[in-house]
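A lone chain, given as structure tokens: the form predicted on its own.
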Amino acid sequence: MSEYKIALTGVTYRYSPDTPYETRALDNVSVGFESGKITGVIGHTGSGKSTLIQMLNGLLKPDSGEVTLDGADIWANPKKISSVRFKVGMVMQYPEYQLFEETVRKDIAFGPQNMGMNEDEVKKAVEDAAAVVGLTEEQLEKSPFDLSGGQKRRAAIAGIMAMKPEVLVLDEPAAGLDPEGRESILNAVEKYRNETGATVIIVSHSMEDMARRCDNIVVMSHSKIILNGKCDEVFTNSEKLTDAGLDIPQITRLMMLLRSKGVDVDSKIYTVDRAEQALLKLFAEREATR
């Protein structure tokens, strides 16, 4: 899996092992995440998504198998696992609940300071991260608790981005936000990837968000990976997605319906933009033949 920035090979993980409550959260899972790409991880509740991403920066250690970063086992030297966590930044669900400093600036600076950056480096890291997520100078000087819900989320994510992780992992980063807040968060994540070349991994229940933002998709069900590939390969596999308790994007469902009614459109379209282009082209062709 040398072409991958970070990968799991044959990883198994059990909760409450060797007890009556033992649960196998990951069952011999092998998957790689391409360098510089955005990969979405989807699956029903309890499918193993959260366990998988906690493996990536050593929050959990495999019972068996290997997690590699740049081809090296992250657990080769357990005493150095903290250095992995600087390279693989983890944004847990509802990260705004972890804000604690007097000002937003101090909160974002906490990680870079722990990395040993000097004062000038910390200042630049904070300002760079704030710019990526769209926080103003005025907002940086406020208490985190004076921000709106969406602004708090952006501040919390900026705290991870300020450490300049090579891999950014986010668990439901837009959960609970209104459409404008969702767009703001996901735009910031995409901007971070574009500016730094980082590898990004997003867990989400939103098929529409994943279809629009991701290069690749990993689908989990019952502790295993059942689909893994480009968006068009995954989202057009409606039978497997349905069997896993998931759904295809609404726009794909619409295009499949149109196709079944005899309309000459590509049923593999999975974003609104591509659907709009296809339908406009179809209308133009019909007008030209009148």
Given for the second form:
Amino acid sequence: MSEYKIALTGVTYRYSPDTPYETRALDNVSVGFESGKITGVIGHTGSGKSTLIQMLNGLLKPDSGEVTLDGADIWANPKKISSVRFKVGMVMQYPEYQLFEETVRKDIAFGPQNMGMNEDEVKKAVEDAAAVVGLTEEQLEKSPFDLSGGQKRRAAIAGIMAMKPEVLVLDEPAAGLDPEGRESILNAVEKYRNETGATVIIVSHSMEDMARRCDNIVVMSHSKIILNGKCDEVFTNSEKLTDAGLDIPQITRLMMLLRSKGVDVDSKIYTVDRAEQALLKLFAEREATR
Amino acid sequence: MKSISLGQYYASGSILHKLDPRTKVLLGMLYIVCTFLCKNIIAFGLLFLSGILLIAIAKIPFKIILRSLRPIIFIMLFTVVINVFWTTGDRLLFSWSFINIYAEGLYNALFMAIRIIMLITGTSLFLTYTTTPIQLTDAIERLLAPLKRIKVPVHEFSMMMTIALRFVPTLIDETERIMSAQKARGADFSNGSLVKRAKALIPILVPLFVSAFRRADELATAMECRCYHGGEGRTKMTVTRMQGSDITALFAMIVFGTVIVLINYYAAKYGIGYTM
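Compare with the form predicted on its own: the form predicted together with the partner chain:
Full complex below, order starting with the chain above.
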């Protein structure tokens, strides 16, 4: 387990325990997230994804089981949980609704200030984070409520990145944005990982986004983890994905269809780029044999 | 935050659930009157039994009722203490310097405790555990309908209530979400001086108000898009009608009230038990 930055061992969690509304959100879940890698968590609505990631920074406390960060139980000393929250940065769903300060700069500075950084450090942290997400100097001085939807989202994410977390957790970071907005957010996340070597965990519905950005994929269904592995291992396991009520990436489906029609392509392809290469190669071979 | 129980609806499909919501509003009001009519120990005993009977009829677990009583423990203790120490009577039980405890005081304290418990249990049984908020505001609108004649905006009033009730859970969820988000950024709500803690609320309140206004705006637009223009000529999807069971229930409640009045009267006349 040592190569894992953060891991869950046998974690169970129930909502509204001992009432008629009791629901089991996590059922004996064990999973590790590799250091410095981007891991995607996918699953149907209500499969327990959001609960899982709220375990990671101690917003929820497991009923049983253990959450370990760098091999140490984060609940060993409940009073020190805030230090865990500084190491594990969490971007919730629709983070733009948490903006509250007069200017974007002040809002991004909220986290670093809570960490007790001095003024110069805060200033630098804010500017670094703004650069990663692509907010201009001019936008930093605006009111967060005057920004566009995508800009607000980026400002909110910068607010977490400014705390320089070693683990960055994002819940549906690209939900409800146009393709351009999605790209810029996901690029910013990748850039943050490349610059700081942080461990990144992204929850998403979009197979295509995940397929392109992630190193590892964890698939959840009915409060359990049903698949966990490298992208190609997971995305080509169409049977289990369909069982979980999920789609395989469109491009993989296309490749499988082509293969079933007798075209000799690799059905393990899950990104458009690789599909393009494979098809071009195929055409080149055909040209040559003609 | 989730444990806030304003007596939430509890679906158990009992006879009480199936009564017309208007009947339940009237029953609730009559029950309040009954709790205040009680004067004699026998009447209070009867009131207590009626409460237990109602809980059984409504098929609500006892645990849930007890939980709803938790917030009023302080008020109850306060009344009990006041009654025990400040009631004067004939039968002195205990006396020490300025403290005099009379048997009447103990009785009164017990009566007040039963009265408060039954007040809360009774009303929440009729109005919240067995009636959904929507049914309730609908019933109020229809009961108050005669006031429309004198230009009271009954429909608007009930629509406002419906919307307010509808958004209570939404706003609680929203508050929780914002609190989690700010906690993730290192906000601390539970430590520090009073001023510091009040200041710590700003990161919650600003986003909460912003989202409440946004929701209100969206809701207004959505309602206008569906041609909402007030109560005039508006029909209901489900129109409940008074049935035999409603009449029976109301009749039973009136009989119950009459019995209590009679017990008070005859018990006082013949000096049975203690009368406050």
